[in-house]
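The chain below stands alone and is given in structure tokens; this is the form predicted on its own.
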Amino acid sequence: MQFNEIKEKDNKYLFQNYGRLEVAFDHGKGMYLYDVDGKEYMDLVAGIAVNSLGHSHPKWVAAMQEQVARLCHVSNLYHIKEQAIAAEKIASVTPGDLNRVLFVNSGAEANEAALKLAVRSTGRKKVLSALNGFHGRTAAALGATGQPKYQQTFEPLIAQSFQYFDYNDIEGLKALMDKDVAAVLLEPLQGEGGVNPGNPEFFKTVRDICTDNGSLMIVDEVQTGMGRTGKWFGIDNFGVVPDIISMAKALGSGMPIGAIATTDELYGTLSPGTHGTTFGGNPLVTASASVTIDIMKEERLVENSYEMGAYWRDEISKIESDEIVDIRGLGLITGIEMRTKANDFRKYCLENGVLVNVCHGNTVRLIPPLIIGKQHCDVLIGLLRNFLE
């Protein structure tokens, strides 16, 4: 099918709720995607931090083919072998004693589950989260998302339980904290908010404040989890163990899966009948999670994320230009804040066969597959130099 025919059907039959670029992809391999006309693109977006193994990783493909041929779905009315195996593998990489796993279908649903667990286990009604955070588009997750642009016109669906403070501002948090706070929900690095890393001392203090007040600390690792920041989870960069972690995106290498991990003390709050989902943790998606974790361990992709991210930011920082305001990030999530030309640079990259993303106005966000090598980083650096010159 040619691009114009795809676009015609898109315009005729689909909701027009996405600002799509003028390209449609046919297949991918490793670091590269190929459009319907056969043009090659180096992918530095990875489906927004999803395809950490790259595209069509042979071991992942083989595992998916085997699972599809054997069993895709049964209800959570029954024990599911693949789900139990995946939960054990997740528990092998989560911090502290977060070894109880609940599977859902997405990052927003993971945050919804975490919030339900928090208010049910504490019996409290307030949730604190950071301005410019992003936690999803379902009702409670949208309420926790401290960005009015996402909330406007949906206010009737948003509970008045949410209050917001500035990210990394401990005094702002303290001013809102009281004995009615069920949870504090934070990203270890704000991705949609412009690639803003958390302050280690801030997160350590949040942990202490939550403990002292009997509130739960929830860390949203939907974008930062699974090796993206150079650690298995972003919070590992700060030496802090929260009460609940939410995850999704890279967990399934493209399969629709999300999860939360919590402790033996908390998980029982969601007893049978209190929460559930038809598709959550079915055999296909949990088999994907298992093989994803296996490959990441075998190929040392978490370590590669740390090493390549440090190399990339160091090389980018050598570029002298008034257009570059700041360079920030952890592991393989890097933000290049520009004065005015982020979208122009994205267009320039697309024309030259490289995919990058822009978030929060003028920040170029680089979130490539974790298999990336220096040669791929250097291509982007060369394009950036040429663009700025």
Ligand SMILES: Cc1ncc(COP(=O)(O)O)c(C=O)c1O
Contents of the next structure:
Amino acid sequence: MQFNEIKEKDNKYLFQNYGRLEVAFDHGKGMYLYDVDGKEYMDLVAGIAVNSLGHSHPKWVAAMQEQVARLCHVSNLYHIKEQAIAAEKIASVTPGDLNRVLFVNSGAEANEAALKLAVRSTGRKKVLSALNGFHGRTAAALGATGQPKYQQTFEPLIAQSFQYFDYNDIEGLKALMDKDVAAVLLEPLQGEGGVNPGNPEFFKTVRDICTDNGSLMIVDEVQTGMGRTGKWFGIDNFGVVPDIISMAKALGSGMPIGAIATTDELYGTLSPGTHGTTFGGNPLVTASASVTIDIMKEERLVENSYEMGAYWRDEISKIESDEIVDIRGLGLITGIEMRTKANDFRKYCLENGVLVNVCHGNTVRLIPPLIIGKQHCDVLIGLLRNFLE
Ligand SMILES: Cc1ncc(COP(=O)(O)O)c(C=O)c1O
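Rather than the form predicted on its own that you just supplied, could I have the structure of the form predicted together with the ligand?
Then the entire complex follows, led off by the chain already shown.
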């Protein structure tokens, strides 16, 4: 099908709730995507931090083909072998003793589950989260998302349980803390909010304050998890162990899956009947999570994320231009804040066969597959130099 035909059907039959770029893809391989007209693009977006193995990784494809042919869905009425295996693999990479796993279908749902667990296990009503954060579009996740632009017109659906403080501001958090706070929910690095890394001291203090106050510390690793920041989880950069981690995106290499991990002490409050989902953790998506973790370990993708991220930011920092305001990031999530030209740069990259993303107005966000090599990083650096000249 030609691009124009796809666009026509899209305009006629789909909700128009996304601002889509003028391209539709047919297939992918490794670092590259190919559009319906056969043009090649180097992918530095990875489906918004999802395709960490690159596209169509042969081992992942084989595992999915085998699983689809054998068993795709049975529901949580029964024990699920693939779910149990995936939970054990997740527990092998989570920090501390976060070795109890619940599967859901997305990042927002993972945060919903984390919030329900926190409220139920503490018996408290309030949740504190950071301004400029992003936790998803469902009702409670949207409530936790301290950005009015996402909440506007949906207020009737949002619980009044949330209060917000400035990210990395310990005094702001302390001012809101009381014995009714069930949890503090934070991203280790604000992704959608413009690639703002957390401050290690701030996170250590949040841990102490939560412990002293009997509140839970929930870390949203939907975007930062699974090696994206050069450690298995973003919070590992700060040497802090939270009470609950939510994850999704790269966990399933494109299969829709989310999960939370917590401790043996906490998981029990979500007893039978208190929470659940039909699809959550079905054999196909959990087989995907397992093979994803296996490949990440075999190919040392977490280490590669650390090394390539450091290389990239070093090289980008050498570019002298008034247009670049700041370069931030951890591992393979990098933000290049520009004065005015982030969207022009995205367009320039697209024309030159490279996909980059822009978030929070004027920040170019680089979130490539974790298989990226120096040669790919150098292509982007060359484009950035040319663009700025
Ligand atoms: C930190 C964070 N939390 C939650 C979400 C929501 O995840 P999903 O879109 O899978 O619901 C996102 C999505 O971008 C995210 O970046």
